[in-house]
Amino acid sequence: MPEVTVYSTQNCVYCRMAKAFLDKAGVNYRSVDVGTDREAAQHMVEISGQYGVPVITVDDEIIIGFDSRKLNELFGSETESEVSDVIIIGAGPAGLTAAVYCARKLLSTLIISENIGGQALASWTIENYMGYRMISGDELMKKFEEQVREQNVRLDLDRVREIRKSGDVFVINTVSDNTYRGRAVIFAQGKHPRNLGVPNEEKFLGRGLSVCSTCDGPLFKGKVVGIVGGGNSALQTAIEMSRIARQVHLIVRSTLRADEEYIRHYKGITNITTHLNHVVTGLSGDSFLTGVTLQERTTGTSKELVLDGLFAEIGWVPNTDFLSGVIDMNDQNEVIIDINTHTSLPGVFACGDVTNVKSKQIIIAAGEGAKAALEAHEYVLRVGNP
């Protein structure tokens, strides 16, 4: 067996997923917490050029992030060819809830997802989910996951590349060249972070630019960081990073759009400097990010800001790139559903933030997941007993 090391932080769900994959594949590995071990963190940066986790070394090979395709190439096995009653794509609040309801209806259920937890994992704290006065997104999703693991549900870590229908069965192909078949499908794959849209963005991703503050935040202890955005996620990240970093710069395109509770809390923090009506127009640095260029939107004047890290919190984009031409979507590339989670294609249902449902909240996504499962159950019974 190769020598495998996983460099991770405690709150990084992608790190946990990488370890879960290796555990499932029976791979022995050494786990190194670079959130607490500064020397190990520096070593990780030196060998990988990354200020983001996870970083996995397999002998002399370095894998950046939770690369499900690469891990499947190295340690995966071929999928079985049986037909599932329901295939759920995505394992956030909507997908995990749908899985529990499907399993309780005795449907053979498969989840395909790159991670467990979805967008909820980006939440440092959640204060509006019933039953919990306050809980982190990671902790809440762990509870969802635990409940799913108690059911007869199969979960494969992969990313869907395409879906098509063959007779009465839906055929799904993944980036790892696996093929799955199901009688019904539930889309619950949520959204991914929106790009800044500036030059050199790809170059600095993982090298000072991050889209996961809960994962990478501990690596910037005592440093100067910037947060881009003015909504709830941006303010929550600024508040949490103010406890980790030496100085936080909050870069807001126009004005703050966060809930009053977040604004009240943020206003009392002395190491946050706010740049209202500014946009990031450039990223600078050699191997790592060292600063950004800000432009004032009214006057057009620019200024340079020296930073060690930058966190983008400017919104989310639906994970629907593989659905073009398959089902109806709106102008925001969200899946269009009716009140009962039906899409334009019979046998395909959708729930959570990937849909055109207006409100994007964890509790709403979970409720929609339950509805989708019940509708899928009814569909499978009808198809099986015409």
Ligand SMILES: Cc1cc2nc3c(=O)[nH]c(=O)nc-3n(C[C@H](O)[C@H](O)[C@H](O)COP(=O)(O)OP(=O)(O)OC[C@H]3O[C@@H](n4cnc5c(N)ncnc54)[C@H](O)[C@@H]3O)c2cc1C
The other form holds:
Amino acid sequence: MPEVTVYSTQNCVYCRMAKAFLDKAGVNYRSVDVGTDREAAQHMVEISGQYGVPVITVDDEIIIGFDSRKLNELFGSETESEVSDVIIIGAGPAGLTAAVYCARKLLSTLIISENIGGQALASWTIENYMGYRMISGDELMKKFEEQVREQNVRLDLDRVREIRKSGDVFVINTVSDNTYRGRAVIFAQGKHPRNLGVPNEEKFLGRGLSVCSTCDGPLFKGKVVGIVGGGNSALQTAIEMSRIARQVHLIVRSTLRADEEYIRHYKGITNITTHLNHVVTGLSGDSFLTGVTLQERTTGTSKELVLDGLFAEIGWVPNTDFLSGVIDMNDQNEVIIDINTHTSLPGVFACGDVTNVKSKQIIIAAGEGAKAALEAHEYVLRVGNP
Ligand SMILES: Cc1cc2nc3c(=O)[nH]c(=O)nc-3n(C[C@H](O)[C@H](O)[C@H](O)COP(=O)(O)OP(=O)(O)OC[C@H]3O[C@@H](n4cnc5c(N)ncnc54)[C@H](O)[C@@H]3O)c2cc1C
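Show the form predicted in complex with the ligand, please, because up to now only the form predicted on its own has appeared in this conversation.
All chains and molecules follow, beginning with the one already shown.
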């Protein structure tokens, strides 16, 4: 067995998933909390050349992030070619709810997802999911996951890259070169963070630039950070980071568009400096991000900010890149569904943030997931299982 070490922080769900993957594969590993052990944190940054968690070392190999493809390559097992009744793509609130409903209808159910929990994992606090006055996204998604794990549902961590129909079944291929077959499919693959659209973004990702403040936030204790965005996510992140970092710069393209609740809270915080009507036009630094260039949108004047970290909280785009030409989508690349979650392709249903349903919320995604599962059940009974 190779020597495996997982460098993680307590709130990092990707770290939890990496460990869950290793546990499932029966791999022994050493776990190091770099949120509390500063020396280990320094070591992790030195060996990986970046600030993001998790970092996994497998003998001399260094894996940055929860790279399910790489982990599958090293520790995964071959998939069988059995035909599932329903394959659900995505394990966010929509997919996990759909899975519980499918399993309770005794459908053989497989979820293929890159992570467990989806966007909700990035939420520091959720105050509008019924039954909980206040709960972190991580905690709520753990509860969703537990409920799924109690059912007869198979959950594979992987990324879907292609779907096609072959006879009566749908064939799905993943980036780890696994092939799955299902009678019905539910798309629940949600959205991913939008890029800043400035040069060198790739270079600094994990090297000061982060799209997951709940994961990487603790590594910026006592430092100066920037947060880009003016919506709920950006304000939530600014409020949380004001407790961790020494100074927070909130960079807002126009004006704040967050809920009153967040705005009221943020207004009382003294270590947040807000730059309204500014955009990021450049990232600077050698191997790590050390600053950004901001441009005022009306006058065009530029200024430099010295920063240790930058969190991009500027919105999300649908995970539908592998669906072009396969299914009808709107001009925002969201899957078009009818009121009962049917897509343009019979046997394929969709729910949650990946669809054209206007409101993007956990409770709505979960509700749509339940609807999609019930429709898939009806479809499998009618045509999928002659
Ligand atoms: C910072 C933040 C704070 C938020 N706060 C709140 C809040 O307080 N209250 C609220 O109601 N909502 C909140 N939301 C919105 C809420 O999280 C989303 O509406 C909800 O998560 C959508 O669920 P979903 O299941 O449709 O999609 P997602 O949550 O996006 O889940 C999609 C899943 O699909 C997987 N996936 C993607 N592509 C592929 C692929 N090709 N192959 C396999 N798997 C794939 C992903 O890994 C993920 O597991 C917040 C969102 C963010 C970002």
